[in-house]
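Just one chain follows, in the form predicted alone, and it is written as structure tokens.
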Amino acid sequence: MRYALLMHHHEPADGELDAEVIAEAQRAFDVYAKALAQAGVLLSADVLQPTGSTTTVTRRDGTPRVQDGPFAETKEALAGIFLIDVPDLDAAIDWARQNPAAQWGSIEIRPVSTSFLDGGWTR
């Protein structure tokens, strides 16, 4: 089953983290992504740019609206996504525990409902 591991954490301001801390986190994510790939469960991984680069589109009243920034104001921001394919929730939880971002934020595990693959929706 496909699961999205959604990494939420405090978004550091420019200059808040020194280069050594950033390099250490990059090494940890490299090890983690390679472990997922070697286990044959990694479908994709994306680290998102800061929320300041976000654009939100809505059409709730029928009129498209485009606004700068994230839709919801929160203390933690969605920072990245790992999409994995594992047998069950227990396996997804085990991989989430190993995610380096679990040290400074939270990892939301969300089962994928359907996917657009090979030109069509699954199900």
Given for the second form:
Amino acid sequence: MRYALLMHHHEPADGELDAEVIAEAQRAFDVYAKALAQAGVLLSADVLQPTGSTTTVTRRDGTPRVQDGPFAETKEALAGIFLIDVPDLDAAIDWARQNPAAQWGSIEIRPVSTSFLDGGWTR
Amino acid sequence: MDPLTEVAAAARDWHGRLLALLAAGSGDIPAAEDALADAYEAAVRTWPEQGVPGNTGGWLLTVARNRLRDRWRAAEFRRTVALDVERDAPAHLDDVDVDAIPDRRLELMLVCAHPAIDSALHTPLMLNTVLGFTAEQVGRAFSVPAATMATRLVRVKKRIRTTGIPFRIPDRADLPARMTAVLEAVYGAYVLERSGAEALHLAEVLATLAPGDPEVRGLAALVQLSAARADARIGPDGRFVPLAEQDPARWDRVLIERAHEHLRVAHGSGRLGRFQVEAAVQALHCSGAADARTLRDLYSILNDLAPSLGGGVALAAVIAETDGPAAGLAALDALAGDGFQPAHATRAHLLRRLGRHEEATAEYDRAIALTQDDAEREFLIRKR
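Switching from the form predicted alone: structure of the form predicted together with the partner chain?
Once more the chain from above appears, this time first in line as the rest of the complex follows.
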């Protein structure tokens, strides 16, 4: 099954974190992503720019609207997505536990419902 | 037995085992339940005409398995879901020997106790899927309206499939946390159905799986000791017989012996828990020489380990034996037992012993109104 591991946490302001802390986090993510790749379960890993750089698009009331900012302002924001393919929820939980961001935020595990692969929708 | 009674008996004996097996491949409990319901219906139609098969469980599994397969092949299903036949088809069922159906109920129970499922639903879900209690029966046991319970159960079964919760015994690290919920469910089955053969069997399965867990042993002992007295609880006239008036000759000695063996192993571990203490209380009753002071000590320990309304009422009842009915009544009044049947029944008995007859009669009326069991209701009406 494909699962998205969604990392949510407080967004640090500019200069809030020392260079050392950032470097340590980068090292942790590097180890984590390599472990996922080595296990053969990693489909993609994307760390997102802060919500300040978000653009939201909607056509809900008929007219297309493009808006500056995220869909919803929250204390914790979506910060990155790891897409993995593992046999079951327990395996996904195991990987989520090892995600470095679990130490300062939370990891939401969302099963993928359907994916567009090789030119068609599949399960 | 006539064929229809045989269908009911087969459904009762095989439901949890077959459901666990049918749902294991896809994780789809509602589909397995539908297939099983079709198999019961086919049995009701054909057994009266063609006779009851020798292996009822195998017969039901074969029919249900074919129904599941038809469903997978159905055009309607293919249109709505893109199917990876290799991966999704319930092929594992082909390897199952219908003459020796494996017992996968424990796996299903551990699925129900998964941490990704709301813990308030662990026990209701197990009672419904593994033990076959209806949403209405489960709702009654948890004081939730039947429709509300049914909705919650439907939603959580769907969640099991979509989130991909696996059907297997978890690793050693995850087992203890989930075992607590499993023990609670077996205990719930035992409370719902006092002489429950299911609770007996499951407790034995658990003891085989985790022989070193003292609480698993304690629960097995508790259920066995209670089941040992099941026959003696109903008199020849169908009336409820309270413990003090039961004939010990009608207690099942083999079950009592096995329970003691479990308790010996449990006590050897040196880790005391709630089920062991409850089992010790039952063992004392079964010894035929229950000393009130020892009972009071055990109930005090139980109250410290795992406070509950039922335990509090039991403690008040033994305090009445050791220190008199007034002391028992005071202990009972300290509990928030309004609307709890055993609290009203006990208060009625104590008020009667104190000579407060009018209040006693009113309490008996409350207790009678709250009683679910016919034999027990009869007993209270006679006491009143």
